[in-house]
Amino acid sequence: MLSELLQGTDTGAVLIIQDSCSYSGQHLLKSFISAALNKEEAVHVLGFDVSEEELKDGLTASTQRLHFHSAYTDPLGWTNRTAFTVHQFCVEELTHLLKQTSHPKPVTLVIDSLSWILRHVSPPAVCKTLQQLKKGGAVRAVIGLLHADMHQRGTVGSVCHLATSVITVAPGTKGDEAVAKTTKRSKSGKVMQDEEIFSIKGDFSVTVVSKTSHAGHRQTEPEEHQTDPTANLTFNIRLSDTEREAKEKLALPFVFSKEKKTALLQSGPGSGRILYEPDANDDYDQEDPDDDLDV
(Lines of atoms letter the chains of each structure in order from A and count residues from 1; the text may use other names and numbers.)
(Lines give C-alpha, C1' and ligand atoms only; values in the text may rest on other atoms or scores of the structure.)
Protein backbone atom coordinates (compact mmCIF):
# COMPACT_ATOMS: atom_id res chain seq x y z
CA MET A 1 0.00 0.00 0.00
CA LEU A 2 2.96 2.33 0.60
CA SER A 3 3.99 2.02 -3.05
CA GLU A 4 0.46 2.83 -4.20
CA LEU A 5 0.40 6.01 -2.12
CA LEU A 6 3.77 7.07 -3.54
CA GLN A 7 2.54 6.55 -7.10
CA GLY A 8 -0.21 9.07 -6.56
CA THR A 9 -2.81 10.13 -4.05
CA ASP A 10 -6.41 10.86 -4.99
CA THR A 11 -7.66 14.37 -5.52
CA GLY A 12 -8.67 15.91 -2.22
CA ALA A 13 -6.59 13.46 -0.21
CA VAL A 14 -4.98 14.31 3.11
CA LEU A 15 -2.00 12.10 3.95
CA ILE A 16 -0.42 12.21 7.40
CA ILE A 17 3.04 10.76 8.11
CA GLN A 18 3.12 10.10 11.83
CA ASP A 19 6.52 9.67 13.42
CA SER A 20 8.13 9.88 16.87
CA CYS A 21 11.51 10.49 18.45
CA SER A 22 12.46 6.84 17.82
CA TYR A 23 12.22 7.24 14.04
CA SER A 24 11.93 10.40 11.95
CA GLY A 25 9.52 10.57 9.03
CA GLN A 26 11.50 13.35 7.34
CA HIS A 27 13.09 11.04 4.76
CA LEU A 28 9.74 9.45 3.86
CA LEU A 29 8.27 12.94 3.47
CA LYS A 30 11.08 13.79 1.02
CA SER A 31 10.28 10.54 -0.80
CA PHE A 32 6.73 11.79 -1.39
CA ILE A 33 8.08 15.16 -2.57
CA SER A 34 10.47 13.43 -4.97
CA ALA A 35 7.69 11.18 -6.28
CA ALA A 36 5.43 14.18 -6.93
CA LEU A 37 8.22 16.06 -8.73
CA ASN A 38 8.95 13.02 -10.89
CA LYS A 39 5.31 13.08 -12.00
CA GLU A 40 5.81 16.73 -13.06
CA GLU A 41 3.55 18.04 -10.33
CA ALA A 42 3.99 21.40 -8.66
CA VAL A 43 4.80 21.10 -4.97
CA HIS A 44 4.49 23.84 -2.34
CA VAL A 45 6.25 23.20 0.97
CA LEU A 46 5.52 25.01 4.23
CA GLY A 47 8.89 24.57 5.92
CA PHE A 48 9.09 24.72 9.71
CA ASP A 49 11.39 21.85 10.69
CA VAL A 50 14.23 22.18 8.19
CA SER A 51 15.66 24.88 5.96
CA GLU A 52 15.22 25.03 2.20
CA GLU A 53 18.78 23.88 1.58
CA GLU A 54 18.37 20.84 3.80
CA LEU A 55 15.05 19.93 2.24
CA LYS A 56 16.40 20.09 -1.33
CA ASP A 57 19.56 18.22 -0.43
CA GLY A 58 19.57 14.84 -2.16
CA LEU A 59 16.53 15.45 -4.37
CA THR A 60 17.49 14.26 -7.85
CA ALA A 61 14.25 15.40 -9.48
CA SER A 62 13.97 18.85 -10.99
CA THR A 63 13.26 21.40 -8.25
CA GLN A 64 11.89 24.05 -10.60
CA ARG A 65 8.36 23.07 -9.64
CA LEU A 66 9.27 22.97 -5.93
CA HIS A 67 8.22 26.15 -4.11
CA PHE A 68 9.52 26.49 -0.55
CA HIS A 69 7.77 28.90 1.82
CA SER A 70 10.21 29.25 4.65
CA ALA A 71 9.07 29.54 8.25
CA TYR A 72 12.23 27.90 9.56
CA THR A 73 14.07 30.99 10.80
CA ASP A 74 11.11 32.83 12.29
CA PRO A 75 7.99 30.61 12.52
CA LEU A 76 6.11 33.04 14.80
CA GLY A 77 6.83 36.13 12.69
CA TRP A 78 8.69 38.14 15.31
CA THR A 79 11.01 39.79 12.77
CA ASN A 80 8.49 39.96 9.89
CA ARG A 81 11.16 38.62 7.54
CA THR A 82 9.82 35.12 6.84
CA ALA A 83 7.66 34.11 3.92
CA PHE A 84 5.23 32.22 6.12
CA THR A 85 4.25 31.97 9.80
CA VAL A 86 2.05 29.67 11.85
CA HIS A 87 -0.59 32.40 12.16
CA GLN A 88 -1.05 32.40 8.38
CA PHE A 89 -2.28 28.80 8.39
CA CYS A 90 -5.81 29.45 7.17
CA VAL A 91 -7.46 28.71 3.86
CA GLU A 92 -7.54 32.36 2.78
CA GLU A 93 -3.82 32.94 3.33
CA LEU A 94 -2.88 29.59 1.80
CA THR A 95 -5.00 30.21 -1.30
CA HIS A 96 -3.41 33.63 -1.74
CA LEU A 97 0.04 32.09 -1.28
CA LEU A 98 -0.56 29.40 -3.88
CA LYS A 99 -1.98 31.86 -6.41
CA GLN A 100 1.27 33.82 -6.46
CA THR A 101 2.66 31.17 -8.79
CA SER A 102 0.63 30.07 -11.80
CA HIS A 103 0.04 26.36 -12.27
CA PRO A 104 -1.96 24.58 -14.98
CA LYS A 105 -3.42 22.15 -12.44
CA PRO A 106 -3.91 21.94 -8.66
CA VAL A 107 -0.73 21.58 -6.66
CA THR A 108 0.44 19.31 -3.86
CA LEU A 109 0.80 21.04 -0.50
CA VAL A 110 3.44 19.64 1.87
CA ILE A 111 3.45 20.73 5.53
CA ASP A 112 6.74 20.18 7.34
CA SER A 113 5.50 19.88 9.96
CA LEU A 114 1.99 20.06 11.38
CA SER A 115 3.40 19.84 14.89
CA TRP A 116 4.76 23.38 14.70
CA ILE A 117 1.32 24.66 13.72
CA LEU A 118 -0.53 22.60 16.33
CA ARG A 119 1.72 24.02 19.06
CA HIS A 120 0.54 27.58 18.32
CA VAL A 121 -2.86 27.19 16.61
CA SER A 122 -5.84 25.46 18.19
CA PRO A 123 -6.49 21.92 16.90
CA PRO A 124 -10.10 22.75 15.82
CA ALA A 125 -8.80 25.61 13.65
CA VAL A 126 -6.14 23.36 12.11
CA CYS A 127 -8.68 20.62 11.38
CA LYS A 128 -11.06 23.19 9.87
CA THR A 129 -8.33 24.46 7.53
CA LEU A 130 -7.38 20.93 6.47
CA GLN A 131 -11.03 20.12 5.79
CA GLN A 132 -11.44 23.27 3.68
CA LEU A 133 -8.29 22.45 1.72
CA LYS A 134 -9.57 18.92 1.29
CA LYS A 135 -12.84 20.05 -0.32
CA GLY A 136 -11.93 23.46 -1.70
CA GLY A 137 -10.10 22.33 -4.83
CA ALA A 138 -7.20 24.76 -4.40
CA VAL A 139 -4.78 21.87 -3.84
CA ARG A 140 -4.76 18.37 -5.26
CA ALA A 141 -3.49 16.74 -2.08
CA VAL A 142 -2.13 17.67 1.34
CA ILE A 143 0.84 15.76 2.81
CA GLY A 144 1.73 16.57 6.39
CA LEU A 145 4.37 15.37 8.85
CA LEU A 146 3.15 14.95 12.42
CA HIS A 147 5.33 14.28 15.46
CA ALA A 148 2.88 12.21 17.48
CA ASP A 149 4.84 12.22 20.74
CA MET A 150 4.62 16.02 20.95
CA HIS A 151 0.84 16.15 21.30
CA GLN A 152 -1.95 14.64 23.32
CA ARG A 153 -3.70 11.58 21.99
CA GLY A 154 -6.90 13.50 21.36
CA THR A 155 -5.13 16.01 19.14
CA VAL A 156 -3.35 13.29 17.16
CA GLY A 157 -6.59 11.32 16.85
CA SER A 158 -8.53 14.33 15.54
CA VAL A 159 -5.98 15.08 12.82
CA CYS A 160 -5.62 11.42 11.82
CA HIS A 161 -9.40 10.96 11.74
CA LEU A 162 -9.63 13.80 9.24
CA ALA A 163 -6.95 12.29 7.00
CA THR A 164 -7.71 9.89 4.18
CA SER A 165 -4.43 8.04 4.74
CA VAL A 166 -2.18 7.74 7.79
CA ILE A 167 1.33 6.27 7.68
CA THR A 168 2.86 5.53 11.08
CA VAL A 169 6.61 4.89 10.86
CA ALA A 170 8.75 3.07 13.42
CA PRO A 171 12.29 1.68 13.41
CA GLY A 172 12.85 -1.79 11.98
CA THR A 173 15.04 -4.64 13.09
CA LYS A 174 17.84 -3.60 10.73
CA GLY A 175 19.53 -0.23 10.65
CA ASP A 176 18.44 0.78 7.15
CA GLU A 177 14.90 -0.56 7.44
CA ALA A 178 11.74 0.80 9.00
CA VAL A 179 8.16 -0.32 9.55
CA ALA A 180 5.21 1.53 8.04
CA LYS A 181 1.70 0.93 9.35
CA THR A 182 -0.69 2.35 6.77
CA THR A 183 -4.40 3.05 7.22
CA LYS A 184 -6.31 4.17 4.13
CA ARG A 185 -9.94 5.23 3.98
CA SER A 186 -11.66 5.10 0.60
CA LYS A 187 -14.47 7.42 -0.47
CA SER A 188 -16.97 4.61 0.03
CA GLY A 189 -15.99 4.39 3.70
CA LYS A 190 -13.96 1.20 3.45
CA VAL A 191 -10.89 1.13 5.69
CA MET A 192 -7.79 -0.79 4.58
CA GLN A 193 -4.77 -1.43 6.78
CA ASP A 194 -1.33 -2.73 5.93
CA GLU A 195 2.02 -3.10 7.63
CA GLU A 196 5.21 -3.17 5.57
CA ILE A 197 8.96 -3.12 6.06
CA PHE A 198 10.64 -0.57 3.78
CA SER A 199 13.94 1.09 3.14
CA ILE A 200 14.80 4.46 1.59
CA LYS A 201 17.69 4.76 -0.89
CA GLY A 202 19.97 7.70 -1.42
CA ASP A 203 17.75 9.18 -4.13
CA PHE A 204 14.75 8.92 -1.73
CA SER A 205 13.14 6.10 -3.66
CA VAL A 206 11.27 3.69 -1.41
CA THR A 207 11.72 -0.07 -1.61
CA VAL A 208 9.19 -2.28 0.14
CA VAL A 209 11.17 -5.20 1.54
CA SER A 210 8.31 -7.33 2.83
CA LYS A 211 4.99 -7.28 4.57
CA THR A 212 5.10 -8.08 8.23
CA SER A 213 3.12 -11.00 9.58
CA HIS A 214 2.23 -11.40 13.23
CA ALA A 215 1.11 -14.99 12.81
CA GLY A 216 4.43 -16.39 13.97
CA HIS A 217 4.61 -14.07 16.97
CA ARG A 218 1.22 -14.89 18.40
CA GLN A 219 1.29 -17.10 21.42
CA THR A 220 -1.34 -19.75 21.48
CA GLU A 221 -3.45 -19.31 24.57
CA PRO A 222 -4.17 -22.45 26.59
CA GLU A 223 -7.67 -23.70 26.15
CA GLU A 224 -9.84 -22.95 29.10
CA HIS A 225 -11.29 -25.95 30.88
CA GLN A 226 -15.03 -25.83 30.33
CA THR A 227 -16.89 -26.67 33.52
CA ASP A 228 -20.39 -28.07 33.59
CA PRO A 229 -22.68 -25.55 35.32
CA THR A 230 -25.23 -28.29 36.08
CA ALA A 231 -22.78 -30.60 37.82
CA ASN A 232 -23.40 -29.60 41.46
CA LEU A 233 -27.11 -28.77 41.39
CA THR A 234 -29.45 -30.19 44.04
CA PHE A 235 -32.11 -30.93 41.42
CA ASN A 236 -32.11 -32.63 38.06
CA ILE A 237 -32.68 -30.52 34.94
CA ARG A 238 -31.83 -33.22 32.44
CA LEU A 239 -34.27 -35.72 30.89
CA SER A 240 -33.76 -39.40 30.55
CA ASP A 241 -34.52 -41.18 27.28
CA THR A 242 -37.85 -42.41 28.64
CA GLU A 243 -38.85 -38.94 29.86
CA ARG A 244 -37.84 -37.36 26.55
CA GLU A 245 -39.90 -39.92 24.58
CA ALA A 246 -42.93 -39.30 26.79
CA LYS A 247 -42.51 -35.54 26.31
CA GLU A 248 -42.49 -35.86 22.54
CA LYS A 249 -45.66 -37.97 22.56
CA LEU A 250 -47.55 -35.54 24.78
CA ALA A 251 -50.32 -33.70 22.93
CA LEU A 252 -50.40 -30.08 23.93
CA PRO A 253 -53.75 -28.30 24.41
CA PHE A 254 -55.04 -26.20 21.50
CA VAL A 255 -52.47 -27.77 19.19
CA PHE A 256 -54.30 -29.66 16.46
CA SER A 257 -52.73 -32.49 14.59
CA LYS A 258 -52.69 -32.55 10.81
CA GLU A 259 -55.47 -35.09 10.68
CA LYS A 260 -57.69 -33.05 12.99
CA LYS A 261 -57.10 -29.86 11.00
CA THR A 262 -58.09 -31.63 7.78
CA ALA A 263 -61.24 -33.02 9.36
CA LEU A 264 -62.31 -29.60 10.65
CA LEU A 265 -61.63 -27.67 7.48
CA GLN A 266 -63.33 -30.07 5.07
CA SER A 267 -67.14 -30.09 5.10
CA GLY A 268 -68.74 -33.51 5.12
CA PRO A 269 -71.97 -34.61 3.38
CA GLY A 270 -74.08 -34.08 6.50
CA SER A 271 -72.74 -30.70 7.46
CA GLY A 272 -75.27 -27.90 7.90
CA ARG A 273 -75.35 -24.54 6.16
CA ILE A 274 -77.42 -21.41 6.72
CA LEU A 275 -78.87 -19.77 3.62
CA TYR A 276 -80.73 -16.45 3.84
CA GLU A 277 -82.68 -14.88 1.02
CA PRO A 278 -84.24 -11.44 1.65
CA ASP A 279 -88.04 -11.40 1.37
CA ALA A 280 -90.06 -8.60 -0.19
CA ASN A 281 -91.80 -7.95 3.12
CA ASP A 282 -88.59 -7.60 5.08
CA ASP A 283 -88.31 -4.27 6.86
CA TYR A 284 -85.08 -3.15 5.26
CA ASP A 285 -84.41 0.56 4.86
CA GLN A 286 -81.56 1.56 2.60
CA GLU A 287 -81.46 5.09 4.01
CA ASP A 288 -79.34 5.96 6.98
CA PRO A 289 -81.56 6.04 10.07
CA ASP A 290 -79.27 8.66 11.65
CA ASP A 291 -79.29 10.93 8.63
CA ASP A 292 -81.44 13.56 10.40
CA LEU A 293 -79.04 13.85 13.31
CA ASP A 294 -76.68 16.81 13.30
CA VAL A 295 -73.49 14.89 13.93
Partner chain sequence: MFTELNSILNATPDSFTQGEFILVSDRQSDASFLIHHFLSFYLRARCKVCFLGLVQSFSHYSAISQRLGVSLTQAREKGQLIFLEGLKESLSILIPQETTTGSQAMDFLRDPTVGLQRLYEFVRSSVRSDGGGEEGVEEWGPPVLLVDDVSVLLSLGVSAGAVLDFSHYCRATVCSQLQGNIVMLVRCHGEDAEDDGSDEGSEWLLKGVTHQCSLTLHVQGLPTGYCRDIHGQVEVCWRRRRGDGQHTQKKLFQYKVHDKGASFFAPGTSSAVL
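Think of the rigid core as the biggest set of C-alphas that the two forms share within 1.5 Å after superposition. In this text the structure is predicted, and so the values were computed from the model without any measurement. Numbering follows the first chain given and starts at 1. What changes on going to the form predicted together with its partner chain:
- In a rigid-core overlay of the protein, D241 has its C-alpha displaced by at least 2 Å between the two forms.
- With the core held fixed between the two forms, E259 has its Cα displaced by at least 2 Å.
Requested next: the structure of the form predicted together with its partner chain (the form predicted alone having been shown above).
Just the single chain follows, nothing else.
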Protein backbone atom coordinates (compact mmCIF):
# COMPACT_ATOMS: atom_id res chain seq x y z
CA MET A 1 0.00 0.00 0.00
CA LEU A 2 3.00 2.25 0.52
CA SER A 3 3.73 2.22 -3.20
CA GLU A 4 0.13 3.09 -4.01
CA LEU A 5 0.29 6.08 -1.71
CA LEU A 6 3.53 7.19 -3.30
CA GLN A 7 2.06 6.87 -6.78
CA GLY A 8 -0.75 9.23 -6.24
CA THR A 9 -3.15 10.71 -3.78
CA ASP A 10 -6.76 11.60 -4.40
CA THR A 11 -7.99 15.12 -4.08
CA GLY A 12 -8.63 16.18 -0.54
CA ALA A 13 -6.22 13.63 0.87
CA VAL A 14 -4.38 14.19 4.12
CA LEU A 15 -1.45 11.88 4.72
CA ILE A 16 0.30 11.79 8.06
CA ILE A 17 3.66 10.11 8.66
CA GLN A 18 4.16 9.25 12.31
CA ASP A 19 7.69 8.68 13.52
CA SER A 20 9.54 8.44 16.80
CA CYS A 21 13.00 9.00 18.21
CA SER A 22 14.20 5.59 17.13
CA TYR A 23 13.48 6.15 13.46
CA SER A 24 13.05 9.45 11.72
CA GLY A 25 10.30 9.81 9.14
CA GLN A 26 12.19 12.62 7.40
CA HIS A 27 13.53 10.40 4.63
CA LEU A 28 10.12 8.93 3.89
CA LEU A 29 8.74 12.45 3.71
CA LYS A 30 11.46 13.33 1.21
CA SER A 31 10.48 10.27 -0.79
CA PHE A 32 6.94 11.56 -1.02
CA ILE A 33 8.21 14.97 -2.10
CA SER A 34 10.43 13.35 -4.70
CA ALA A 35 7.57 11.23 -6.01
CA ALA A 36 5.28 14.26 -6.25
CA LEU A 37 7.94 16.25 -8.10
CA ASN A 38 8.46 13.37 -10.49
CA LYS A 39 4.76 13.43 -11.27
CA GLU A 40 5.15 17.08 -12.24
CA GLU A 41 3.13 18.41 -9.37
CA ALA A 42 3.80 21.67 -7.58
CA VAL A 43 4.99 21.07 -4.04
CA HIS A 44 4.94 23.69 -1.32
CA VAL A 45 6.90 22.85 1.79
CA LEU A 46 6.34 24.51 5.16
CA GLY A 47 9.70 23.84 6.73
CA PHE A 48 9.89 24.09 10.51
CA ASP A 49 12.18 21.23 11.42
CA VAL A 50 14.67 21.43 8.57
CA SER A 51 16.43 24.12 6.68
CA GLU A 52 15.99 24.57 2.96
CA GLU A 53 19.44 23.16 2.18
CA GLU A 54 18.86 20.09 4.26
CA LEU A 55 15.52 19.42 2.61
CA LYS A 56 16.79 19.90 -0.91
CA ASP A 57 19.93 17.91 -0.20
CA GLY A 58 19.78 14.71 -2.21
CA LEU A 59 16.58 15.44 -4.11
CA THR A 60 17.42 14.60 -7.68
CA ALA A 61 14.07 15.54 -9.14
CA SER A 62 13.76 18.98 -10.59
CA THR A 63 13.32 21.39 -7.74
CA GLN A 64 11.81 24.03 -9.92
CA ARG A 65 8.32 23.15 -8.81
CA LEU A 66 9.40 22.92 -5.17
CA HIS A 67 8.60 26.04 -3.18
CA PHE A 68 10.11 26.17 0.24
CA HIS A 69 8.54 28.45 2.82
CA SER A 70 11.11 28.76 5.51
CA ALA A 71 9.77 28.71 8.99
CA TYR A 72 13.05 27.23 10.18
CA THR A 73 15.15 30.35 10.65
CA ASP A 74 12.68 32.32 12.67
CA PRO A 75 9.41 30.59 13.48
CA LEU A 76 8.59 32.73 16.49
CA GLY A 77 9.66 36.11 15.27
CA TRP A 78 12.66 36.46 17.57
CA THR A 79 14.96 37.90 14.97
CA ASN A 80 12.42 39.70 12.79
CA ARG A 81 13.68 37.91 9.72
CA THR A 82 10.65 35.80 9.30
CA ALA A 83 9.34 34.31 6.14
CA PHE A 84 6.67 32.33 7.91
CA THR A 85 5.91 32.09 11.61
CA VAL A 86 4.14 29.33 13.40
CA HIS A 87 1.27 31.61 14.29
CA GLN A 88 0.55 32.11 10.61
CA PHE A 89 -0.64 28.56 10.33
CA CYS A 90 -4.25 29.21 9.44
CA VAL A 91 -6.20 28.80 6.26
CA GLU A 92 -6.27 32.48 5.27
CA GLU A 93 -2.53 32.94 5.56
CA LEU A 94 -1.77 29.65 3.88
CA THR A 95 -4.07 30.35 0.95
CA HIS A 96 -2.45 33.75 0.58
CA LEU A 97 0.98 32.14 0.66
CA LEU A 98 0.07 29.57 -1.93
CA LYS A 99 -1.54 32.13 -4.22
CA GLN A 100 1.71 34.06 -4.40
CA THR A 101 3.22 31.46 -6.68
CA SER A 102 0.58 30.88 -9.28
CA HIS A 103 0.65 27.77 -11.35
CA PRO A 104 -1.95 25.71 -13.13
CA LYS A 105 -1.03 22.45 -11.48
CA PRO A 106 -2.67 21.28 -8.29
CA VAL A 107 -0.63 21.93 -5.21
CA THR A 108 0.63 19.42 -2.70
CA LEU A 109 1.34 20.98 0.68
CA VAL A 110 4.02 19.30 2.78
CA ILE A 111 4.29 20.22 6.46
CA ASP A 112 7.54 19.39 8.22
CA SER A 113 6.69 19.05 10.93
CA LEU A 114 3.21 19.17 12.45
CA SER A 115 4.77 18.60 15.87
CA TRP A 116 6.37 22.01 15.77
CA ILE A 117 3.03 23.63 15.08
CA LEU A 118 1.25 21.56 17.72
CA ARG A 119 3.67 22.83 20.35
CA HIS A 120 2.63 26.40 19.79
CA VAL A 121 -0.84 26.28 18.35
CA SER A 122 -3.60 24.49 20.17
CA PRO A 123 -4.56 21.10 18.72
CA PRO A 124 -8.17 22.11 17.98
CA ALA A 125 -6.95 25.04 15.88
CA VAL A 126 -4.53 22.82 13.99
CA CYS A 127 -7.24 20.26 13.35
CA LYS A 128 -9.58 22.98 12.13
CA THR A 129 -6.98 24.29 9.71
CA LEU A 130 -6.25 20.82 8.40
CA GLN A 131 -9.92 20.13 7.92
CA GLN A 132 -10.44 23.40 6.06
CA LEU A 133 -7.47 22.62 3.85
CA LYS A 134 -8.93 19.23 3.16
CA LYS A 135 -12.32 20.56 2.18
CA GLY A 136 -11.23 23.76 0.50
CA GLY A 137 -9.81 23.84 -2.96
CA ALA A 138 -6.50 25.53 -2.33
CA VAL A 139 -4.47 22.35 -2.09
CA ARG A 140 -4.94 18.98 -3.62
CA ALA A 141 -3.22 17.01 -0.90
CA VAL A 142 -1.55 17.64 2.45
CA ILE A 143 1.34 15.53 3.71
CA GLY A 144 2.47 16.07 7.29
CA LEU A 145 5.18 14.64 9.51
CA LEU A 146 4.23 14.05 13.15
CA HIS A 147 6.54 12.99 15.97
CA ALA A 148 4.16 10.71 17.80
CA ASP A 149 6.27 10.45 20.97
CA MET A 150 6.19 14.19 21.51
CA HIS A 151 2.48 14.57 22.07
CA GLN A 152 -0.23 13.10 24.14
CA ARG A 153 -2.01 10.13 22.67
CA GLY A 154 -5.20 12.16 22.43
CA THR A 155 -3.58 14.86 20.34
CA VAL A 156 -1.99 12.34 18.00
CA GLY A 157 -5.29 10.51 17.74
CA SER A 158 -7.24 13.66 16.92
CA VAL A 159 -4.88 14.76 14.19
CA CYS A 160 -4.68 11.29 12.67
CA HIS A 161 -8.44 10.99 12.75
CA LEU A 162 -8.58 13.79 10.19
CA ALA A 163 -6.13 12.06 7.94
CA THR A 164 -7.15 9.87 5.06
CA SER A 165 -3.97 7.83 5.41
CA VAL A 166 -1.59 7.34 8.32
CA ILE A 167 1.83 5.71 7.99
CA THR A 168 3.61 4.78 11.21
CA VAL A 169 7.30 4.06 10.73
CA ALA A 170 9.50 2.12 13.09
CA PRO A 171 13.01 0.73 12.79
CA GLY A 172 13.30 -2.69 11.25
CA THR A 173 15.48 -5.59 12.21
CA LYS A 174 18.11 -5.00 9.53
CA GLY A 175 20.20 -1.88 9.20
CA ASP A 176 18.57 0.14 6.52
CA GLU A 177 15.12 -1.41 6.60
CA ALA A 178 12.14 -0.02 8.38
CA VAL A 179 8.62 -1.16 9.09
CA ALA A 180 5.67 0.90 7.89
CA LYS A 181 2.15 0.33 9.18
CA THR A 182 -0.29 1.99 6.86
CA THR A 183 -3.95 2.74 7.50
CA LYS A 184 -5.94 4.08 4.60
CA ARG A 185 -9.49 5.36 4.72
CA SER A 186 -11.19 5.52 1.38
CA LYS A 187 -14.06 7.87 0.59
CA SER A 188 -16.55 5.05 0.79
CA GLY A 189 -15.60 4.57 4.42
CA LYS A 190 -13.64 1.37 3.98
CA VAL A 191 -10.49 1.13 6.10
CA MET A 192 -7.53 -0.85 4.83
CA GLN A 193 -4.47 -1.68 6.87
CA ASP A 194 -1.13 -2.99 5.81
CA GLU A 195 2.30 -3.62 7.24
CA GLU A 196 5.34 -3.57 5.02
CA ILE A 197 9.09 -3.59 5.31
CA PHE A 198 10.73 -0.98 3.15
CA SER A 199 14.04 0.69 2.54
CA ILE A 200 14.89 4.02 1.03
CA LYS A 201 17.65 4.30 -1.51
CA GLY A 202 19.99 7.21 -2.05
CA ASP A 203 17.75 8.92 -4.56
CA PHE A 204 14.81 8.72 -2.17
CA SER A 205 12.99 6.02 -4.04
CA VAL A 206 11.24 3.56 -1.80
CA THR A 207 11.66 -0.17 -2.22
CA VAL A 208 9.13 -2.34 -0.50
CA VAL A 209 11.18 -5.31 0.60
CA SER A 210 8.42 -7.53 1.80
CA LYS A 211 4.88 -7.47 2.94
CA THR A 212 4.12 -8.89 6.32
CA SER A 213 0.51 -10.05 6.46
CA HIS A 214 -2.11 -8.44 8.66
CA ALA A 215 -1.67 -8.52 12.35
CA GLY A 216 -4.42 -11.11 12.74
CA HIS A 217 -2.95 -13.76 10.49
CA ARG A 218 0.55 -14.57 11.42
CA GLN A 219 2.54 -16.47 8.88
CA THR A 220 1.99 -20.13 9.79
CA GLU A 221 5.30 -21.60 10.67
CA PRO A 222 5.99 -24.97 9.16
CA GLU A 223 4.75 -27.64 11.54
CA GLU A 224 7.40 -28.74 13.86
CA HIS A 225 8.86 -32.05 13.03
CA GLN A 226 7.58 -34.53 15.59
CA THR A 227 10.55 -35.96 17.35
CA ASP A 228 10.58 -39.68 17.83
CA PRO A 229 11.30 -40.45 21.49
CA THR A 230 12.27 -44.04 20.81
CA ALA A 231 15.17 -43.08 18.57
CA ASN A 232 18.74 -42.77 19.72
CA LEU A 233 18.43 -45.01 22.75
CA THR A 234 20.82 -47.70 23.86
CA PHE A 235 17.98 -50.12 24.52
CA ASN A 236 14.99 -51.16 22.46
CA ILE A 237 11.53 -50.02 23.58
CA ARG A 238 9.81 -50.38 20.26
CA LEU A 239 6.88 -52.77 19.95
CA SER A 240 6.36 -55.26 17.18
CA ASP A 241 2.84 -55.73 15.83
CA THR A 242 2.03 -58.88 17.87
CA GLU A 243 3.31 -57.25 20.98
CA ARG A 244 1.14 -54.24 20.35
CA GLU A 245 -1.95 -56.42 19.91
CA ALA A 246 -1.29 -58.31 23.12
CA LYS A 247 -0.80 -55.04 24.95
CA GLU A 248 -4.12 -53.67 23.80
CA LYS A 249 -5.94 -56.86 24.72
CA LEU A 250 -4.67 -56.88 28.24
CA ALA A 251 -7.29 -56.18 30.91
CA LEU A 252 -5.93 -53.88 33.54
CA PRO A 253 -6.11 -55.25 37.11
CA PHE A 254 -8.15 -52.60 38.88
CA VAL A 255 -10.54 -51.59 36.15
CA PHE A 256 -14.05 -52.83 36.99
CA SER A 257 -15.26 -54.14 33.65
CA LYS A 258 -18.49 -55.91 32.87
CA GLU A 259 -16.91 -59.32 32.86
CA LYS A 260 -15.61 -58.89 36.36
CA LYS A 261 -18.95 -57.75 37.64
CA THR A 262 -20.84 -60.79 36.36
CA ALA A 263 -18.10 -63.10 37.61
CA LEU A 264 -18.39 -61.64 41.11
CA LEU A 265 -22.17 -61.60 41.22
CA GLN A 266 -22.68 -65.12 39.98
CA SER A 267 -20.81 -67.58 42.02
CA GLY A 268 -18.66 -69.97 40.10
CA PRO A 269 -18.94 -73.75 40.27
CA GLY A 270 -17.75 -75.29 43.47
CA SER A 271 -17.86 -72.18 45.53
CA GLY A 272 -19.98 -72.09 48.71
CA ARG A 273 -23.70 -71.61 48.49
CA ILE A 274 -25.76 -69.73 50.96
CA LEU A 275 -29.10 -71.26 51.89
CA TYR A 276 -31.47 -68.95 53.62
CA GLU A 277 -34.77 -69.93 55.21
CA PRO A 278 -36.64 -66.90 56.46
CA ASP A 279 -38.19 -66.90 59.87
CA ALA A 280 -41.80 -65.80 60.57
CA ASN A 281 -40.61 -62.42 61.80
CA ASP A 282 -38.28 -61.68 58.87
CA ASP A 283 -39.35 -59.36 56.20
CA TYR A 284 -37.91 -61.14 53.21
CA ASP A 285 -38.01 -59.27 49.99
CA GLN A 286 -37.06 -61.30 46.96
CA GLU A 287 -35.97 -58.26 45.08
CA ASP A 288 -32.33 -57.29 45.11
CA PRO A 289 -32.08 -53.85 46.83
CA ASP A 290 -28.90 -53.12 44.92
CA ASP A 291 -30.49 -53.71 41.56
CA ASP A 292 -30.85 -50.07 40.73
CA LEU A 293 -27.20 -49.38 41.26
CA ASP A 294 -25.40 -48.74 38.04
CA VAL A 295 -22.08 -50.33 38.79
